[in-house]
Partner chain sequence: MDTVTTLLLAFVISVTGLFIFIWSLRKNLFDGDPAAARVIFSEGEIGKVEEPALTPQQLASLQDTVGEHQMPEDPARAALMHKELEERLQADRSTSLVSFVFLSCAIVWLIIASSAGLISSIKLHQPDFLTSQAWLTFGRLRTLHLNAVAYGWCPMAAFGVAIWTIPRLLKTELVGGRFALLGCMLWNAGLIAGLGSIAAGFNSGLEWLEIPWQISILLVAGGALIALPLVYTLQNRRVKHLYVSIWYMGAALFWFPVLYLVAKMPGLHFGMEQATMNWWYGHNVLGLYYTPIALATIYYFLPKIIGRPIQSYNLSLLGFWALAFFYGQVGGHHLIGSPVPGWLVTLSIVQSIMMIVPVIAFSVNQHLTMRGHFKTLIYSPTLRFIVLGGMMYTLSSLQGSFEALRSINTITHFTHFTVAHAHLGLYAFFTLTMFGAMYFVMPRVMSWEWPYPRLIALHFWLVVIGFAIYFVGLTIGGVLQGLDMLDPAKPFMDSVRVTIPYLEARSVGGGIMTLGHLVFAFHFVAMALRYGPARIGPALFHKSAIAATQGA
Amino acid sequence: MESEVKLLSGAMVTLALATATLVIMPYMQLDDVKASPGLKPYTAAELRGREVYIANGCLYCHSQQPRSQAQTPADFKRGWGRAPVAGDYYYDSPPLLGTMRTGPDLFNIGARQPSADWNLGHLYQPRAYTPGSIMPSYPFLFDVKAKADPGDRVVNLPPGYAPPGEVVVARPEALDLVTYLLSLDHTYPIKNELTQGK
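Show me this one chain by itself, in the form predicted alone.
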């Protein structure tokens, strides 16, 4: 009986230490984080686009967390931007950090690729813009019509990728997704307290 009490006590102490280290301490560190200066709240269209991003599993192949130059210089050389700080995710609930990088990091895609036309075309047919891309196309976010209606957003595709005699029109979900992607522009200056001290 005595060994069971010791085992149970040891397990409880281990659980308490793990909870304090993995839950309570990070909460205390991030409890008073403010939005980074220059970060703006999402608009209604950007929030709808964020939902489309989640629903289509974009976060499974794309991260939103470039690493620091000291950790991985390649991220900076690729033009993915500076390493993020906690305040960069202030309006993200949950933060869409991503789980792997099958595709490029999108933390600053709005600065790297600010063209809505490019982003719409890339969603419709990625290989038209990035030869050899393994990204799937998302044709269900678009309508193919004989003629565009007034108010339609026609996607200008490179020669050979548009359906013959028809036009590709972005659906509202595609427009919202591109609005969200274009909002991912974290090029504003920050004070990195880890490197500059508090």
Second form
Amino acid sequence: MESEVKLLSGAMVTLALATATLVIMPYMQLDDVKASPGLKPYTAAELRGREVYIANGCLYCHSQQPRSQAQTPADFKRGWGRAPVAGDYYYDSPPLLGTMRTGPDLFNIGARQPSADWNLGHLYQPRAYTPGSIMPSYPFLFDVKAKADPGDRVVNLPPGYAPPGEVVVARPEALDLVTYLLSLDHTYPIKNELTQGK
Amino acid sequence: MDTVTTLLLAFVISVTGLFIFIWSLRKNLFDGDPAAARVIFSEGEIGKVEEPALTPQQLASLQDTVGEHQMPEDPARAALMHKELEERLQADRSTSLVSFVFLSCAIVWLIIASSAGLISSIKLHQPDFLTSQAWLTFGRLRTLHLNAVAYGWCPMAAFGVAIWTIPRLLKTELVGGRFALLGCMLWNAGLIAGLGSIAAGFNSGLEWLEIPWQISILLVAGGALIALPLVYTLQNRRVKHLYVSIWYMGAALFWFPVLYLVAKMPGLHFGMEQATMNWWYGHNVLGLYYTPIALATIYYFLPKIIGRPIQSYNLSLLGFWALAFFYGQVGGHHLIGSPVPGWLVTLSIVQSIMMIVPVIAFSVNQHLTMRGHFKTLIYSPTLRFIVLGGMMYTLSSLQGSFEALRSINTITHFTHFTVAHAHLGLYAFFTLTMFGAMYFVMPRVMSWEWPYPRLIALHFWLVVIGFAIYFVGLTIGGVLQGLDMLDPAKPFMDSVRVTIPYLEARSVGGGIMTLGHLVFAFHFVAMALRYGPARIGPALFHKSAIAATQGA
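Next, report the structure of the form predicted in complex with the partner chain; the form predicted alone has already been given.
Whole complex next, starting from this chain.
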């Protein structure tokens, strides 16, 4: 090859093709996707919690996309829910699909584990609830005090896990994060549109 | 039109287009030994080994393995040879400062990235290790590791090697090196700010694109400035043929800014389209940026060291355009099973399998060029890193192609198997190749020999053994994890418990790799501080080397 113009224009054409198939065509096809009926927009607290979820990298261990029963029945049988459709992520920017399941899928964690107490305590010390869990504990989302002040949200931990003589109080970030987790409930029925024929 | 017809049609049209394109570029596709393959050698240089990381005695042994080399005796040819080597020396001098700055930054990021990776790895089996600070939590530290590798070590090493190689390939001096230096400063400033923001909890939530877009502007501006010298130097070239390494490096240095700019455009992407864009970027930054730079490195250094042109120049042409074409569209295989349009996933699976074409083209070419010369691996550290890196390219690409199949993806997706695969590509292929290139480049850049040759061997064996433990362990652990996850009769915790010994093995392997990096960094600093013997000019001009060669 002797011409750098041919080289670079050829290189740009192949990149343009890739961009057309993976970015522009999905852009056009998905542009008119509507929110799934039954999906509620996030509240301000849930959105703040979503930022805590992103900031601490929860998405690197937890997916939010149960697989279809055609691909594997396991996800549904574990109670992780039906396969999602594009409309389920209407309010998600960016969507937090995740690529790892070092921990379980969280697409319906709000329905599966609706207790705020459990979720708060589990963030403080996962091994208090799930022996052998390798999820990090998040002590920096909590304060440990001698006595709770008025308005404090005290975390009820299983016996033996609370620091002796002190109380564990959730910080606002922890409360927001749990509010977000409890909002993850996509158990409403859907009419399947985009995923059909897969 | 239904999905299958669209897909088949798009596929047929694109493959036809690809072949017409290659044909139009080169009608004499099966030419024996085109002049273009010999453009990297000076007059009378074919058959002469070049390996700056060796002592004169080792160099003589290396020359022995490829056979005796005759210096041109005809005075006119000898004069031409000296003129060409003098020009190469000029080219090397013009790049030494710029390359040194980039490669030094690369070493710093390598150490930072390895430490972050190692601590993250330990956290996966010691979950209560270092949890008191938010920035040390697994989710942030792991992201710091990825970004320090993806935007620190890899591009700094790639730029450093590319900027050093390009003037040699174009037989001219580097023009506009100060733009690259300015670009380097902007880039590193952006990266430091980006890592700081991730540590502080500000990140975009998209894998590989975590750095906030406000900071990304620095990386885009820096990257564009770094590409400028390529344009200026190309305009000043003194060669007619553009050698294969130039295609890969040139294309990569233009592909990356486009990819990054489109991906980081604020407010453009939405919903599921953002997910497809994310993997269009995530896979192309590997396929259209790191991979071509490393392949370009292999295509230059491998023939140069053994003093023999690459076997099939046309095979490399096919390899280049097939890579440019197929690799760009494979990203959708990360989204198998997610609610993106089905045709997109199928297209990506098809193109992933088609990637076998450029991979085999490269592997066959490398093997045929090395054939009969494998003994050189004993003597040349550069070659050892680069040849192993090239083999790992074949392995990781073939593994990647098969991982894209739905049946295999169902088991391996969402597991540590994918992490092992990613490291096979970016570490065993890209990083080992860059280590090899740096062993060749640095003596030229510094006009100084590597002070402690034994440390090179130590570095090699540490990273190879460390990586073998890492890869084998994590691959097995990933498969077991995937199988447990697919069995609904087993509780989810089984898929976690089964991985623990393998995660521990990964920490051991990663620790050994990090140790190897520390050895390399120490050696690099020792060289920069001028320990050990001096070396002036290229080996051919080096008195003792000539004496040794002639004595052999």
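Throughout, rigid core stands for the largest set of C-alpha atoms superposing within 1.5 Å between the two forms. These numbers were taken from a predicted model, which means no experiment stands behind them. Residue numbers count along the first chain shown, from 1.
Displacement in Å of the C-alpha of Ala11 between these two forms, rigid core kept as reference
Comparing the two forms, Ala11 shifts 4.9 Å at C-alpha.
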